[in-house]
Structures are given as C-alpha cells and as structure tokens.
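Next up: just one chain, as structure tokens, the form predicted on its own.
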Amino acid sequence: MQIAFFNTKRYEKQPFEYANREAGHHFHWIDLPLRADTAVLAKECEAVCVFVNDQVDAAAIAQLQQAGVRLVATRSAGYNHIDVPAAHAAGLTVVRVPAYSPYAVAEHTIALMLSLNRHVHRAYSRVRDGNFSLDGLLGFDMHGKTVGLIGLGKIGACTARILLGMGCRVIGYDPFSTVDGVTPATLPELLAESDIVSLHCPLTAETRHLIDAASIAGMKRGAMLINTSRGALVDTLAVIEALKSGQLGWLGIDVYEEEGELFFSDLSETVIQDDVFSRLLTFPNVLVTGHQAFFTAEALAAIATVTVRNVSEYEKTGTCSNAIV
C-alpha cells in the first residue's frame, strides 16, 4: 500500500523500513503534522500513519476521504487524537498498536519518581556548576511508602511490580483489572492514602481532568503526582494552584494537555507562547519530560512491526484485528 507518514521523525524511519522489508509497502515521509490543511498531502495514498499529536478530527477526515484514503493507522496505543465516529462515517478504518513495551513507560514512571524524590535533576545542575552542597536535596525512602496507581492495565501492572520489588505498599484503582500484590481501593481511598499517585489510564470523556481541584484536595498534603499517560487527565491550572499552596509536593509529567504545539519539536531558539506550561517550569519541585516514556529501541521496533502488520492485514482482508470499533 501507499502510506503517507505524517509527523515523522528521523529516529522512526529505520525501524519502520526494517519492519517493512518483507511487506513491501511504499512509505511517503511527511514532516508536517496531520491537520485539515495538510491532509491533502496524502493524495494518491491508500493509508495514513499518524501519531498522538496529529489532529485527525472531522475536518481532516473529510479531506482524507476526498484524497482517497481508506485506512488510518496510528502508531500509538491511545487514539483520543482521532475522531473515530467521523472516520467510520466516512468509511475509513482506524487501527492502533494496543501494546508495544509497557516496561518502557513503567520504567520511565519510576525514573520520574526517583528523580523528583532525590532531586537528581537539581543535583546534576549544581554539580556541573561546582556546587556540592546538599541543602535542599533531602529525599525520602521509597521503601514502605504507599503508592497509588490509577489504572492497572499492562503499564500499570509493570509499574506495580517494580514498586513492590522496592518494598512499597501499592494500592490500585481500576474497575476492570487487578494485579497480584496490589490492594484494591476506591479512588477517594487511593487519593487519601497515597504518598505518590501515578496515572496509568486512558483518556476518555469520563477521565478527562480526573485530577482536578477536588481530587487534589482529597490527596495527602505534600503528595507526589506522576503522569506518564495522557496530559488531559490532569487539570493543569488546578495543579499549579496546588503546587503554590503546598497541597501538592512534587509533580512529574511526561505528558501535557496542550502538548501538541510543544512536544517532539526543538523550540530552544524560540519563546514558548504557552504561559501555563511556562509557569510549570518555574517550580523547583516539577520535572517535565517531553513525551519520551515510550522511547526505547524495543518499543520503537514493536510499534513499527505492529503498525506494518496492521496495514498488511487490512490490505489482505479489508479488516484488522487491531481495528478500533
């Protein structure tokens, strides 16, 4: 098939070309994100491949349909960036990568926890400036602390096993899943008891701003919040107020609800226009990474392999086992 790859980065090309060596699809690499005004670039392609910061809304889908596209393949597990009902109405099939490397995201989650707790990011900068003072770098033992995981799917389960191995008490809120060693809890119980709260659930209409002013008020004062899932699970303005008041002690995020114009780009020579995001960066107890939790060699290889397999299955059968229904 002819596939238009939108929003592609240099590091993606090699694993996709390798995964495609037998399938023989034709890739058209496009640096621009998919939007309604860039969808025309998919003309004469039967499929488009998109990522989490593409805007595959109804307007873009209408343009894709007009261009002759029949398949939207997202190289991600989440698909909240795609208007799936609009795609189905236009006769387009949408497929995803349901799992690639839960270990990658789980390990990055732990890295955020440990870096914030032991002030690794601040210590790194200090030492490079010749400052070896320990003032302001006091942390706490993770052993024996209570960590609440919201979502116990593949990534949440991997995170739980690492934390259990560190001697943490792990509690979890998930209406659909349980994990050995993890104590089930209601959401209010989890928020009230946890020293650290970590988010591992999908973004839906029900989970949007799951962490808002009310839920933060129900947390332990000075607790740590980690989000490596989807940015809009967190009400950023509410988090900023909680950081200012001390209700929230630490924040570690790999995702941000308005990240579309920021992440996956080099903006070091520009002035960031997002005032809310800029405010977050002023807090010494906030650590932000740019949606890199998934970013391991193993995960990239798995994403490429499954995406190519999805396209091949659709080409041969007109459907796909990883189609979103």
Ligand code: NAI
Second form
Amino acid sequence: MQIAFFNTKRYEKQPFEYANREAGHHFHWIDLPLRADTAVLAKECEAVCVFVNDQVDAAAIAQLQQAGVRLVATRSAGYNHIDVPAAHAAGLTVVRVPAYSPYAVAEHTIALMLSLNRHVHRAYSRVRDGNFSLDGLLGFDMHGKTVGLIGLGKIGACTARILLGMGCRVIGYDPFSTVDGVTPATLPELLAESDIVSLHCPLTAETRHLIDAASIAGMKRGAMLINTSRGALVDTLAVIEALKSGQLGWLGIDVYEEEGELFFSDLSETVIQDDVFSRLLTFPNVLVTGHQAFFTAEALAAIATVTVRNVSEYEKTGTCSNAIV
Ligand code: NAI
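Form predicted on its own done; form predicted in complex with the named molecule now:
Below is the entire complex, every chain and molecule, led by the chain shown above.
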C-alpha cells in the first residue's frame, strides 16, 4: 500500500523500514505535519501515517477523502488529535497502536518524579559549574509516600508496580479499572491524600482540564503533579498560579496543552512566542520534557511493527483489529 508518512523524523525511518521488510508497503516520507493545507501531499496514497501533533481535524479529513485516502494509521496509542467521527463519516478507517511499551512511559514518569524530588536537573548544571553546595537540593524519601494515579490502564498499572516496589502507598482513581496493590479512591480522596498525583487517563471531553484551580485546591499543599499523558488534562494557567502560591510544590510534565507548536522541533534559534510555556520554564521546581516518554528503542520498534501490521491487515481484509470504532 502507498502510505503518506507525515511528520517524519530521522529516527523513525530505520525502524519503519525494518518492520516493513516483508510487508512491502511504500512509504512516502513527508517532513511536514498533516494539516488541512498539507493533506494534498497524500495524493495517490491510500493511507496516511500520522503522529500526535498532526491535526487530523474535519478540514484535513475532507482533503484526505478528496485525495483518495481510505486509512488513517496513527503511530500512537492516544488519538485525540484525530476527529474520529468526521473520519468515519467520510468513510475513512482509523487505526492505532493500542500498546507498544507501557514500560517506556511508566519509567519516564518515575524519572520525572525522582529528578524533581532529588533536583537532578539542577544538580547537573551546578556540579558542572564547580558548585558542590547542597543548599536547595533537599529531597524526600519516596518510601512511605502516597502516590495517587488517575487512570489505571496499561501505563497506570505499570507505574503502580514500580512505585509499589519502591515502598510507596499507591491509590488510584479509575472508573473502569483496578490494579492489585492499588487502593481505589474517589477523585477528591485521591487529590486530598496524595503527596504525588500522576495522570494516566486519556484526554476526552470529560477529562479536559481535570486538573484545574478547583482540583488543585483539593490537593495537599506542596504536592507534586506529574503529567505524562496529555497536556490538556491540565489547566496550565491554574497550575502556574498554584506554583506561585506554593499550593503546588512540584510539576513534572512531558506533555503540554499547546505543544503542537513547540514539541518535536528544534526551536533553539527562535524566540518562543508562547508566554505561558515560557513562564513554566522559569520555575526551579518545574521539569519539562518534550513528549519523549514513549521514546525508547523498544517502543519505537513496537510502534513500527504494529503500524505496518495494521496497514497490512486493512489491505487484506478491509478492516483492522486495532481500528477505533
Ligand atoms: P489505557 O487505555 O490502557 O488506560 C487508560 C485508563 O484511563 C483506562 O483504565 C480508563 O479506564 C481510564 N480512564 C478513562 N477515563 C478516566 C477518567 N475520567 N478518570 C480516570 N481514569 C479514566 O491507556 P494507556 O496505554 O495506559 O495510556 C494512557 C495515556 O497515556 C494515553 O491516553 C495517552 O494519552 C498517554 N500516553 C502518553 C505517551 C507519552 O509519550 N507521553 C505515550 C503513550 C501514551
């Protein structure tokens, strides 16, 4: 099948070419993100392959339909960047990679918690500058702390198991799932009891700004908030106010509400125009990574393998077990 591969990054070609060695699909590598005005580049392709910062909205879908595209294959688990009802209405099938490495995201979540807590991000530059003072680097034992996980799916469960191994008390809020060793809690209970709150639920209309001024007010003063899920789960302006007042003690994020204009690109030669994001970077107790939680060799290989398999299954049967219904 001819596949227009939008938003291609250098590190993706090798794993996708390897995964495709027997399937024999033809990738058209396109550097640009998929938007309504770039969708025309998919002309003569039956499938497009997209990632989380592509904008597969109704306007882009109309263009894809016109270009003859039948399949949207996202090389991600989350699919909030795709207007699925619009795609279905246009007769397009949408497939995804439901699980590739929950370990990758869970381990990055723990990396954010530990780096923040032990100030590794600050110690790194301090020591290189010959400053071996410990002032300002005081951390806390993870052992015995209460960590609240919102969302107990594949990544939440994996994160829970690591935290339980560290001797944390783990509580969880998930309307549909439970995990052995994790004490179920209501959302208000979880917020009130947790020293660390970590988000592992999908972004939906219901979960948008799940963490806002009201929910932050219900958290323990000085608690840590970690978000490796989706940026818009958190109201960034409310978080900034809470960091300024001290209600929020620490923030670790791998995702950001407006990351589409920032992440996955080298902007080091430009002036960042997003003042809210820039404000976040001024706090010493904030650690931001650019949507890299998934980014391990194992996860990339699995993403490529499953995406190629999804396309092959659709090509053979006209449907796919990983289709979003
Ligand atoms: P999953 O589908 O296995 O688990 C999601 C869980 O959230 C489910 O158990 C579901 O019942 C629960 N949930 C749904 N609505 C909820 C609500 N209102 N409150 C609490 N829980 C709710 O998904 P998985 O694989 O664990 O991924 C979780 C999220 O992680 C994805 O939706 C995606 O946004 C994000 N992600 C981030 C990556 C990164 O690189 N930063 C990479 C992969 C996923």
